[in-house]
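Okay, so here's just one chain, in structure tokens, the form predicted alone.
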Amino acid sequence: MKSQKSLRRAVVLLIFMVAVSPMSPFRAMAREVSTDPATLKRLVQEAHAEFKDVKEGKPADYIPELAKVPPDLFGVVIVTAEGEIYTAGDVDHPFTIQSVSKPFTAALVMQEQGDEAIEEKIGVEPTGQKFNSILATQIIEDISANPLVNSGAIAAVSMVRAKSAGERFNKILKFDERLAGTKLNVIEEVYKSEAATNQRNRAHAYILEAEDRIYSDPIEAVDVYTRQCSIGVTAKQLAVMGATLANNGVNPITQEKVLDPNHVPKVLALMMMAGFYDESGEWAYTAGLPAKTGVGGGIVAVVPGKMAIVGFSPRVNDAGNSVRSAKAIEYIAQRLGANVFGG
């Protein structure tokens, strides 16, 4: 049974790796995606205008401070692999990165230890469950499942090489700053609110510890993870982070090589398989782009080799995904023909 599961996992990852590799026929289609400035400017503005009045969803309230965020904030950004920026709406309003941080921390672990460390010590399977599901840790063989759900994300934080919690968080923050090309700060009010209500994440950490799937002190790892999720970004900064992935690990604004290009397809594979939590299959089916969401209202999607598309809106659905952001990104992706599978 385990060998069949490993084979199935390998086949799924191979399909996506082919889709995003430079020689892929799918990438050949992606190369036809327009980066015409007038087109991108128009599509960003159209997407914002089309969905700015959507009232579905509400700010996440299980973290009390997030419930206070004005629900009608809405921004849309494209940053190309050449560093061109196109914006509409509230793109300079800081919000907490939350779970959108997860693929970037996984990338940091890959940079330090190789991408095989993620598969061996965490896992890469989607769960089909909510992002904070305790049940998933009991029914998924790898326990931690993958680094884009809470259990795996806490494990990923614990894998960042450091001698203290402060050093571990500082490495994560500095890596994110290099991806964004600018200084970032923790939004302390959200951190305090989240730290006071993160009992479920502490439970995840103890479950990981019981199965030897966490690699630092469990409560320390939860606290660093909570700080990581409380890092403030704007939609524009998040789009630069995504565009660094689109540009094979090179920040298109600063031109710094932040991530080894060999790791980029692995990060994108994780985002495609689990970036939308239990709506990941639907997102792949309709939009066909690797993406990551967060309950702070941000979504970053990557068109490999071309651009990142970001939406920010605090109104999230029951899965924790920003409703207006998802609609705006899908609108742009469909009109660009950016689906990596050629749809």
Ligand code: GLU
Second form
Amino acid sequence: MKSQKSLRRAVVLLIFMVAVSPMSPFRAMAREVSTDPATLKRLVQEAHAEFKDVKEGKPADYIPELAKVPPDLFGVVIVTAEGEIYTAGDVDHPFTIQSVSKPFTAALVMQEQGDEAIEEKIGVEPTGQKFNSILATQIIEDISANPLVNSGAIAAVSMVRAKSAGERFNKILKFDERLAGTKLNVIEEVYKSEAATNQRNRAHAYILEAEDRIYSDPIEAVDVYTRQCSIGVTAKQLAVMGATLANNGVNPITQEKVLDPNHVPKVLALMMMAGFYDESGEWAYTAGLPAKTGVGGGIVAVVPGKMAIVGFSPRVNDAGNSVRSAKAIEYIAQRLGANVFGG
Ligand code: GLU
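Swap state to the form predicted in complex with the ligand from the form predicted alone:
Okay, now the whole complex, with that chain kicking things off.
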């Protein structure tokens, strides 16, 4: 009787140990995100078909040139950490990267100066406010900011080491090109349009200057930031940039090591906490993936170690987030079981 009991206990203990071990088949079942080609191909096409007729939101028009982008454009892409590419819709149409550039410039600063520099000189707290909230910048001493809202992004640009604004912008562009594995160009009409209407960003820069939280000439920093936001990317190129993060800093197409792997979790943490601006909490709750949105209609989401999922659709909601892109990414992420929190 007694030996039967201890045998049962031994079996239970054995099962438990197998279940919790890193090699556990149960763990693999629970956490494994499929990269099966047929599944990824099908999900990208399904997500595109499912949401292509959604008309919610409208192209951002506070930058006049953005209002001219055809609103029906819609593309969905997955690029895996192995460099496999799956596409549906308008994935080769260049659009301005806008705020999706922000985590990549933060990554460049980390690469140059270590990730503590971002924490010390900008901050890493979500503001809970709109991306261009002057209030959030005004109370920066109390709650800090982060490099994914406008004030923190302008500060991040100002931190890039360079002797001139031209050199600073070229460093950012070259870094983005290495992440994308291809040459990129500024969409000049959007740059001019934003440069003529970015008084609000200049206000952020002056408030930062008053608080000693900007590290180059403030107006020069805004100009480089505006150029950075006007870099043109296609959904496919953006997905390669995201896949470089998914692949621990190595571009899966060119195999170039662009970013030290120890900075990748820091970049993804910023994206998780602030990538969707004042909808970041909801995005974490529903999709559970680090992601970054831009008012140009692009969103990149990263499944760490696995893939990037990108949507491009110019109609954005009040928070500045592309409606169809978010829906498509969430659709794919849910079916893949890609939520980083599990489930
Ligand atoms: N260039 C835009 C701005 O500064 C970026 C905003 C965004 O994409 O959210 O307002």
